[in-house]
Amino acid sequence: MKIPSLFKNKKPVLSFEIFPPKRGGTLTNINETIKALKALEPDYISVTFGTGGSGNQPLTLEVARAMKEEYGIEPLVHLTCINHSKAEIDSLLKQMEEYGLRNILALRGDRNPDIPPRNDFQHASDLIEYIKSRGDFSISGACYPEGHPECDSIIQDTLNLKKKVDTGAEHLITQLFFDNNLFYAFQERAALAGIDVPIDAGIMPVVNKKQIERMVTLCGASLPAKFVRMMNKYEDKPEALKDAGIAYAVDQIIDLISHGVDGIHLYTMNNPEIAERICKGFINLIK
């Protein structure tokens, strides 16, 4: 099943993101995570690839294969290109074909200061175009409601996103955001640019203040005043912060559903308990 087809029969689509264990780790814990998330009836689950040099690349495909074969869940495999040659990408695509994996989230990947980038692919759009020429894959792309942190302007970022779609991305997933108004403004820009593929809204639940601050530093998401007040008030009360963060994510999702969002993509951080609590807050709205 190709993921873009899901949006023809259901709205919103529900999906999760998980990350595989690093090389040398076992699949036991991730299998338990997948089993718990399956009970929430996601339409698909994405599996991250890891930054260059992190050592978890080989297990990404093993996790995705197990997800599909053992649990009957459609995987979306992250594939990064900044630290890969075309030959290495070809090898990964061949392995995906052997495993029956057809859905790819094509990403440039984060720069690793300790590893010189390869020169075969400069941007995610280069990888998308290359994958389209190598087989019958369905390709998704990433997008940034507030613009990519390395892009000079919101207009240029929108044009770059249009290029991803023009070169073959059939579905988009946003980076995390905490202000829905920024997402709605992004939707308008995308529509004006002629981007008409389904867009999943990426939601990151608060687990702890340091984690959120790190993620925000990496992706450039802004924090609304009410979100900052929540973190400041409960930063020394871990359970209270977790409860408040779950409530905030549920409010975000309910508002997105009421505005007709194409899909909700929950960044689970491999914590099915939090995913379950969030889903309980809105699941009846999408059944």
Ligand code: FAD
Contents of the next structure:
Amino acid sequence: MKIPSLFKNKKPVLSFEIFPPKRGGTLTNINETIKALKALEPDYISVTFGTGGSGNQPLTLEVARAMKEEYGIEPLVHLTCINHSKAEIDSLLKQMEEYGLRNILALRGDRNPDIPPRNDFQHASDLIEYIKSRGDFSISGACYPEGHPECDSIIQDTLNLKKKVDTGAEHLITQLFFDNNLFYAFQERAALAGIDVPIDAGIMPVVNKKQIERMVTLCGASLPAKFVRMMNKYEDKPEALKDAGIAYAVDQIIDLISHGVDGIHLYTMNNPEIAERICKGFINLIK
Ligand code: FAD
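Alternate state requested, the form predicted in complex with ligand FAD (shown: the form predicted alone):
Below: every chain and molecule of the assembly, starting with the one above.
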């Protein structure tokens, strides 16, 4: 099943993101995670991919294969290009074909100062163009409600996103955000630029302060005052922070659904218990 086709019949589409075990890790824990997430009836689950050097790339495809074959869930395979040659991408695509994996989230990947980039691909759109020339894959892309941190202007970022869609991205997933108004403004800019593919809103529950601070440093998402107040008030009470973080995510999701969002993409951090508690908070809205 091609993921963009899901959006023709259902709104909002529900999806999760998981990450594979590091190289040398086993698939046992992740299989338990997938089993627990399956009970929440997601329309698809995406599996992240290391930028290169982190050593978890081979397991991305193994996790996706198990998800499809053993659990009957459609996987979306993340694929980054900045540190890969065309030959390496060819070999990954060949393996995906052998595994029957047809959905790719095509990404540039973050720059890593310790790993010099290969020069075969500069942008995600180069990877998209290349994948399209190599086989029958359906391609999704990443987008940034607050603009990508490297881009000088939000308008230029939107124009670059339009190029990504024109090259072949049929569906987009946003970076995490904590202020829905930023997402609605982004939707408007995208529509004005002529971007008309479905957009999943990426939601990350805060369950511990350190984790969110690390994510936010990496991706540059801004933190609304009420969110910061919540984190500061409960930072030393893990269970209270978890409750508050779950309530915040549910509140965000209900507002997005009321605004007719195409899809909700939950960054699960491989924690099915949190995913379950969040889904319980809005599941009747999407039945
Ligand atoms: P691009 O689309 O190439 O954009 C990067 C920058 O280049 C932007 O500033 C953009 O405006 C600019 N740009 C784009 N196209 C052009 C062009 N044609 N000309 C000039 N400028 C251009 N990282 C991982 O390593 N593994 C993962 O599994 C992973 N999953 C992710 C999932 C989601 C939903 C998101 C939102 C991000 C994910 N990332 C992942 C992080 C991602 O790799 C980084 O955000 C990276 O810095 C940019 O990737 P991109 O595909 O958006 O790049």
